[in-house]
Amino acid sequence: MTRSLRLIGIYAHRTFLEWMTWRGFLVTLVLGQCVTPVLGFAVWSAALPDASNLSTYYISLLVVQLMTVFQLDHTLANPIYRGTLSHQLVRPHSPILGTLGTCFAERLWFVIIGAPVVGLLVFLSNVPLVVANVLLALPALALAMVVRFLFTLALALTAFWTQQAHGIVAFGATLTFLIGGSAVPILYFPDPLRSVAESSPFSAMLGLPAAIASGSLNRDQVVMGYAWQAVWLAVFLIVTVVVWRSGVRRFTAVGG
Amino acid sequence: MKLLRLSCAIFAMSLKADLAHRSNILFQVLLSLAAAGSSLITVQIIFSRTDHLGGWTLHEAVILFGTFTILGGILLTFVEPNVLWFHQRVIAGQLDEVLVKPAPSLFLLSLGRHAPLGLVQAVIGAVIVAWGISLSGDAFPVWRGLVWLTLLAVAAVITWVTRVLVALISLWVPGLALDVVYDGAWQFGRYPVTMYRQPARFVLTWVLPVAFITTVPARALTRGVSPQLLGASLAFGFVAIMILRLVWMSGLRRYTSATS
């Protein structure tokens, strides 16, 4: 365990330094991720000008988006297509450790670049943040990171079977945007759809932490939200392990 | 005429290549249907809570979304395959191949490769527009449809110009790839520009002209446009092409090939 953690740390450090060359591109990536919450906020503040908590919700959602989005279709699917995953497979540890290290480096860069953007928005909009709600949302944010990582990983691993992994990951991101609470806050879904959206993995990955941080949920809804996050974490963990094991058996690469 | 023939030949060759992988066609159809379907559900949910969005009713918003989807399909088919990660071609000196061929370099650079499967999205967009028209329950005059088609063509030109201009920035700053930012900004076109507050509305009208790309054509179909606005849109499209030509000629002087 300690060895694995040390390896993840080494990979994260190495990737962080490598990506320093691409810091301009990373800024555009962060700005790109800011668009969907801003768009959702623009739509709903125009549709419901008197709605309370909307700015708090969407600023929280921006934080969740920046903390949970992963570019695994590039960092993992591309090595599968190029055949360079073989380099990682022959190392005396799981290739997933390298992927995890890359994801931690990515998070660090997103925090460094995204923090001033979020700070500026909080300052300009003067949103009423309740510390207790923010603290209550932190475990949900951590769970959302893990669930979305596993979800994106499972989609990116379809690269073992199809050339369309980038499209599949993009489609997953579109569904997360539409059903996860960005295009429409879950609370605004009409009743039959609302319970479906609340129990969906997309809410667990995006909307739930933002709804808790903005104080939009009562105690029972928070408990139920955490329960669904635990369920989806278990489901995606199993799915990812199964997909990874069967995918690696299919993988072939030429050269050395 | 020569460029049109060349364009048809490129499209036919790309289509043959795409048809070799039929599962990709099915996948693209399913993906486009699901994305459009869930976006329409989102629009329905928004209108279940309000009657107007930026002064637009449900059927008008559906027509606007359909127009946006058609233009997204055109962008995906004819422009994106040429300019995606364009900065890498600049850095690697790979523009030589378009500069030495006997056809206008700007044409080859920005429209020389096609991805015909993207047209699936455009077809879905046309169906959505038809559905929006049927939702209104009114009879639409034919001239409105013709004006809409004209403005759609202008919007396609403006889309091509803005996307290529964004890519050409890498001729001055090779390390700067704004593909992701453009993709994000493009999403603002799925709703009427009147919905946004100032200064966002100004930016979306004059800097990244989303207003001319989706709002104006959709407005032409739903309520008609004044001759002045139609003329302004045509002039905007013409000026946009001129700007693109100037920027390309100026940027080309900065390009140093990999082989000379």
The other form holds:
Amino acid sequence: MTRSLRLIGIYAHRTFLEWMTWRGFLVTLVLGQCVTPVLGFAVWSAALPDASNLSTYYISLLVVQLMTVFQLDHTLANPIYRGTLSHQLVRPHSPILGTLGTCFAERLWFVIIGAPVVGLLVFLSNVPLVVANVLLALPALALAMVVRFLFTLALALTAFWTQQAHGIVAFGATLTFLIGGSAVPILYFPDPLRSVAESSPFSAMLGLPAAIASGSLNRDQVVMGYAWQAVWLAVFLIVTVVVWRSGVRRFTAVGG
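Target state, the form predicted alone; input state, the form predicted together with its partner chain:
Keep in mind that what follows is only the chain, not its partners or any molecules around it.
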């Protein structure tokens, strides 16, 4: 375990330094991820000016988006397409450790570039942040990161079978946007659809931590949200392990 953590740290440090030469691209990438929550903040604040928790919700959603989005269709699917994954498979550790290191480096850059945007929104809106709600949302944010990582990883691994992995990952991101509470807060969904959205993995990956941080949920809803996160974490962990093992067998059999 210690060796694995050390390797992840080495990969993260190396990737962070490598990406320093792509600072312009990183700024564009991070600002692109900020657009949707910022637009939601502007639209819903104007539409419902008396609902102060909506401003808090979308600022929290921006933080969640920056902390949970992963570019695995590029960092993992592309090596599969190029055949360079074979170089990683012969190393004495799993290629997933390198992927994890890349994701940690990515998080650092997203925090560095995204923090001024979050700070500016907080300053301009003067939204109330309840410390107790923020602390209660932190475990949900951590679980959301893991669930979304596994979800995106499973989609990116379809590169073992198809040339459309980028489109599949983009489709997953679209569903997350539509059902996860970004396009419309889940609390404003009509009742039948709201129940489905609350129990979906998309809420677990995006909307739930923001809703908790904004104080939009009661205690029972928070407990149920955490329960669904645990369920989807287990589901995607199993799916990812199965897809990875099947994909690697196919990759090596074909000639990788």
